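Take a look at this single chain in structure tokens; it is the form predicted on its own.
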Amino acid sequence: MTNWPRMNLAAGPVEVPERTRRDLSKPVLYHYDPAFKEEFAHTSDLLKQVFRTNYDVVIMQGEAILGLEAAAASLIQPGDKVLNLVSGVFGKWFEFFIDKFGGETIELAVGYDDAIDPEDVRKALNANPGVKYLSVVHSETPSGTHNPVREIGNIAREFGVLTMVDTVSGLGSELLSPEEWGLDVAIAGPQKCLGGTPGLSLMSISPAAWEAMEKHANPLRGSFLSILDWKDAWLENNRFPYTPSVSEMYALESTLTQTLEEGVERVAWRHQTIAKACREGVKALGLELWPVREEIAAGCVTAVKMPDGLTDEQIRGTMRHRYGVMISPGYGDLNGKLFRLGHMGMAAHPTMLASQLAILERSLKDIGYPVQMGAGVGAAMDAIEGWDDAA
């Protein structure tokens, strides 16, 4: 059998802290035991604080793809115009849900190494009266890019357009606020920058989004995809629409508690600081960043163009099989065009970044790529200022 990696520095799921693993192993409770209901309510309150919102939050019991499909299924009616912003694999992929539930897709697209210009959103909304929803990916993990969702969300609000926002790898890497950013349905996952385990969809729902779901010609109920079922059951009647994932809720409570103990602001700063340092290290090695502009580079991963003459198996394969360090390839249409250095959760730390870049340097040298040993690590460490774990 293949040996397990010594370091998981992939694009998620990420390595989780020992404290989370310990909390995950607590005895499984009956979901209507008072202690579990209290824990579920407490975890929901913690999620509100991490989202920095007063909107309702819903924790759907499935990996974040469930939340994304649920948003589309609960809101979109046949014939609804949906402006879908495409700057990467996941943005394009959301069109499947729009089509599935009968929406009319209006696509605003840029290259998968670029980001959406908010003014182009304004132009598109002016040119297409009657748009009801806007869908956008905040942090395109496959591309290592992020979109200016705050500006986009507020433009949508000007036009009375509701937003569906995939912030699966955005929450934790940037400070966001659903109210201030115009996010009507925001969907995140615990297994990215929050450093938790996969298996849940973390959702923030605005009053306008609830109203739209309830006014749907056929409101979605009695379905695993139903967000309204969670509103009716949990938010209004303190019961569950089905059996929740008890152990995953333990892990989520632990993850959110640790996030708040550190401070949401500190977590975001840590991700942005390590991301910037990683980019400096990559450039010092003579490698080229995938995003066309550094200011649109994501805080979750650093995407690097595949050097001419090298393959994914040579770089990632050497790092994984010779040195036990797992990083991610390009995904979908980007497979073979780039590789991604992960710095989410626990990996957003100088010790992990130094190790990752050192193994990248060693692997490049092993496969004959000209590299000055220590250049990447040195540039990255030089870029880190003001770090203090005791602060």
Contents of the next structure:
Protein chains: 4
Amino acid sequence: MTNWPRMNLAAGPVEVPERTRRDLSKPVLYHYDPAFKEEFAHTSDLLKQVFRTNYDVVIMQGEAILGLEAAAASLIQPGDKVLNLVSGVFGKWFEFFIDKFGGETIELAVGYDDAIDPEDVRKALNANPGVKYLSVVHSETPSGTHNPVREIGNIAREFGVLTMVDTVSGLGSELLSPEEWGLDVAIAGPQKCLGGTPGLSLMSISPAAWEAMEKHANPLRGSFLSILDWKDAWLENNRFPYTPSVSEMYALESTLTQTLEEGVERVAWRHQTIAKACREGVKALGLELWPVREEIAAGCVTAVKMPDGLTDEQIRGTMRHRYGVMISPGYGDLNGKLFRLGHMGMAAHPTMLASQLAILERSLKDIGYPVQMGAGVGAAMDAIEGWDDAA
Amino acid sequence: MTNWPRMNLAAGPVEVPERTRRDLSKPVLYHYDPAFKEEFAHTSDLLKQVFRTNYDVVIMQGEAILGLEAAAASLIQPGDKVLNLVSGVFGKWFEFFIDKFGGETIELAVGYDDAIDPEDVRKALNANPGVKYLSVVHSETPSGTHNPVREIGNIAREFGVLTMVDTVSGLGSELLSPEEWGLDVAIAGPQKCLGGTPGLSLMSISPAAWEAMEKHANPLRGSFLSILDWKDAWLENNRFPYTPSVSEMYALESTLTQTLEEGVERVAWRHQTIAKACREGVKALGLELWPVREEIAAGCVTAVKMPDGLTDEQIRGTMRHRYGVMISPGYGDLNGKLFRLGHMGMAAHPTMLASQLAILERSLKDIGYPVQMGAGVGAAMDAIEGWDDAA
Amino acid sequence: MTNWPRMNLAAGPVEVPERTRRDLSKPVLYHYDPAFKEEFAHTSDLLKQVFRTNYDVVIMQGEAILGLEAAAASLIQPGDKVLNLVSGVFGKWFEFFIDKFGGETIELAVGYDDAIDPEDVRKALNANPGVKYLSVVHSETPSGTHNPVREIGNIAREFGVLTMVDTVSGLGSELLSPEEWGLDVAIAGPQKCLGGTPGLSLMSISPAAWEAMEKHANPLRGSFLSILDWKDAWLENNRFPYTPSVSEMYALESTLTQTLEEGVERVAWRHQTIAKACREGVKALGLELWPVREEIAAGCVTAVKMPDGLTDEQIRGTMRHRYGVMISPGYGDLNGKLFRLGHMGMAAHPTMLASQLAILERSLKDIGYPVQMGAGVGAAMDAIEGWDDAA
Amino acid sequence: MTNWPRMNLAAGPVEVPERTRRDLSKPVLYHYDPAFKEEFAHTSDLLKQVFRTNYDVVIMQGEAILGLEAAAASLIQPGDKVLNLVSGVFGKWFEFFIDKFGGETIELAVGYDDAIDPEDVRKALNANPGVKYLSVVHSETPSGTHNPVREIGNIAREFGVLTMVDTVSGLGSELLSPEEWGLDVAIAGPQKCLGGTPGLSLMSISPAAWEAMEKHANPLRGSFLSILDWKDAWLENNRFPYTPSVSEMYALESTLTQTLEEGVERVAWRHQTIAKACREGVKALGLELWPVREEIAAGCVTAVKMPDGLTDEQIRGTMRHRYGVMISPGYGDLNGKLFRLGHMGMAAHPTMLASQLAILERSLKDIGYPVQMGAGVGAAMDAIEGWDDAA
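Let me have the form predicted in complex with a further copy of the same chain next, following on from the form predicted on its own.
Complete assembly follows, chain above in first position.
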């Protein structure tokens, strides 16, 4: 049997605090038990606070890909023009959903190590009148980059274009706000920067998005993919469209509570600070960051170019099997071209960054790659200013 | 804040053993961690043993309604004739899926307190040449009844008709076998007789069902609803179509392990024995069973007619709020007409049946309904013969 | 391997709520971590509230027998006269401690199915001038009886006699108060009516008791048995005399918090109500209570005379092995003469009492003892008036 | 409220694996439940394997100081000559016990940064005929040193002297064997190198030690301090002298199981390897080790001289409060003179050593102490050769 890792420092699902997992393990309630309904309502309130929104929130009962597909399925009608922004694997994938539900994709793409320029969005919208929706990935986890979603969202609003925003690994790494940022449907995941368990889609829905779903020629209802089912059943009638994942909801309540106890501002600052320190550590080891510019590097994960002559199995396999530290490979088209150092949720902390980089150094040495032992950890720790867990 | 119940003796999700929940709370692994992939594969093997099948099994990452919709979405093509057997709320609901995916529904229905006669199925298939699929609910949880799925499945096979079988609350209450029973797509849930946590669909797929999905004019791929995605990704390439619910998989592994440790035969016997005892208890209290004949009463839950003059809130509310025992109301059209005493998973045990009936008696007394205190528990305990936890 | 019980309804240690055990399992802190010291201090404050005292409290790090021996060892000097009240096995045992530390025992004894009459205490104190200490067991768990400790304590105070009171299974079953009841050293356990884990001694110490310990010719210090070590180290200097049981302290904090959330009054009422109901159930089955009068029956456990012709193994063995319900045998000299139905902590609830009595009935039937099935549960449930978990 | 630490890297109690704590939280059994007795017996067997002994083992139900006092109390008679070896705070403390129980102490002492030379033991025994017992601390946790107990034990055996050995933090850091090392009463703790929870004394007793206890003029029985009670009750009659700490026993079973799964040899190697690496890290930072020679440095903890001009609060306070890493101060007389980096149990791993040293470096920088960032971690990781968690 494979040994278990000591630390899950991958690109998500990530380490989940024990407190969350103790809450996850609470006795399972019947979903119509009044105590569970109360808990579900409370958790929705907490989610609003973490999203910093007054929009309705919906918690769909499947991993975030469900929320993404649901958004496309609920909004897009045959013939709708959708401007799809592509700066990575996940952005590209969304085109499949647009096609599937009959939309017409207009693509604005950059390299998978780059980010979208908001001005190009403006140009594209000017050049393509009649665009109804814009889809964008906030944090491209596979590339370790992030897009300027705030600027993009506000440009979309100018054009009356509704936005579908994949902020699965973005929520928690920046201080977003659906209203101010112009996000109509925002889809996040608990298992990334919030440090929760996978299995749920966290969604914020603007009134305009609700209107579009309801005015759809064939509104999507009576389906696992339906967002409207949650509006009809839960939001308006305090019932569930089907049995929710009771235990996952306990974990989500715990995750959101902890996020708010710490403060969303501090959570975002913590991710940015550790991401910056991680990049300093990587550079000090003579390795290259994958993103073309540091300003577009993500707060959730640091993507590192695979050093010449080394394989994914050598680096990641050594770290994982010998020392118990799990990091992530390149995903999809990027496999073999990079590896990814996750620092989300509780992993966004100096202690775990130190472990991660120290084991990276030790593993590089094991496989014969020249490395100055301690250089990465030293540079990273040096870059962490103003940390204070007790504050 | 609402007080938590002491015992969840509802119609599912049900009480989950602590052992399962301790396993649920294990550290969250990255889904591509080798230890997790090993665990996922092992869990699939365990599921085969619990299903008593050599067919492929698929574990979809959402509550069983996902598996049911996925089956319909993956198999039914516009114009396909589907014989839908209806003996309750869930059977009736399936017609919605048939319609949604363009099928033509041929309904064979009985009262919601009755069960399908296999001979009527034969007649219907004779009367309706060209039927491609048959859909049936094994255990109609809302009615507390079960259908003779084995006989029905074998008749369908005679006619070359593929079956879609909702055995969500059936698996564990009877000794089923997809091959022998003629089940092409069987969908079960962990949160019923297996006593696990909700959030997954447990599916067994026959070769003929795979073939039908692949020969579909527009095979369903690239969707949360796709069963083929699991075949392409996991079964054939040891990859995941998307991030699985890591913690739920731990719980499922634990649930299945415990089921096999006890033995599926004993688990089924235990449910039947407790269901029988529960019915004796109900009758001894002068209450009426909902099913028209005891032979069709379900193994998972006992449905009881609402006594004249009493309301759901009186009975269930008193049991729940004063004494902490949660049972289930009538569902959908049956609301107010019956209440349901669940005895699934770890609740299928004399200790919990005794609590349930004693609190029912005490609550009936509290609300002024004439009841001979102890009569129900006494009759129920009397009916339990041959129990031996140590065996 | 032996099957695990479903329910621990014994005489203690008893079932511990999951919430407590989740808290028990928190990460282990270094005992001088400031977070642990804070938790220890907070737990001491909670204990004061549960004891309803302003006296100092001490939490010794071993099961209550440690606290009992420590009290004797710390107070008694060679030649000290100690009036030892004996109404059961535990009361008798204390004489051993008196002897060990050089005291002179004056015994006031009744049958092990009876309780001490306070007037006899007055007579004994009048008859024996110079008595320095009085030792008494509040709740004689082995006999299922309780002594009128309040009256006894106040008589002792009249005579200037210090009291050592074993309230191990008493705290939580009655509304005691060291000041008002005249208890100088009271020793309780978390694992009885408070429903916590075993491994700690909960002690309340009067100023007079502290003075006696310090004026001892050879004050007991530098020992695991020393109470003064806790005064010197913890109470006065915020240090530990040795490493405390960190996890047990977490559990105690949780136990006490839950006790206070429910309210000590309600906890005491709950024990008395269930004890009364249990006695009604036992009598309705034609069995005999062990105590000579019901007024002296304990709130924590109901002792039942062994029916003629039956053995402990038959009754308890059947209940435990076949049905998973653990109850307690007679202890020491009482072994074989009685069995004990525990109802402490979370077991003091109608649901668990129903299970216990139903399984007792079913087991009696299994072994051929004539019993009217349901009579015990019915009478017990009937006797429970005014229960309301939601209140 | 004080923030909780992220990592407990102190001198014990140390971080306890979650698996152990999940086992700790199992339902609490009545101590005479057959399942608990089976578990207790099984745990005793596991302890024998971890001690690598065929001697009897006793598990006393209190922290190791209980076992140490119990050994002295059970063995020493007034007038017995005891050679007490002193190389630190704990060794010195034992003299108090010798005095308390009437023994005559002959002290062989070295500086608290040094270790006992076995030849000096031989000389002392030659010079002091009639010595009956020898007491020694294997691993002096406060000093971060260890004594050559094997050599010392064998010399004692030559002289017919019985040994009392405090190996509280020694067991697990070296491959000891009571028979081969000449240990008559060895006392260990679960909360040190085994990485378990505090609250128990793990003892191995030689036949000669049993004989001495039984031939004691006043054999110690009927006390929390009695070892013979465990012999009479548990070893010979399968009963408990009093209620054991049920949950702590679960944790111990889990701890010992994990130790044996890993292999005691690997556990010892792991501690020595990490201790060596830690020392390299400390030296690379320009700090000084406390022990006079590296060969006597302990495997469980690394003691570091307090740098001139720095205070304990500066170093440890910064590490703990800002970064959540708890390490230990100097204890007793050594307070302020040194600080201690713990690496016991699961903390004896490269990931946690890296965190510890990185946070030490960062904290030194925070308080203005000159340090080359990364130097300590680099040197430590460099020193770890042959690590393989997957082996």
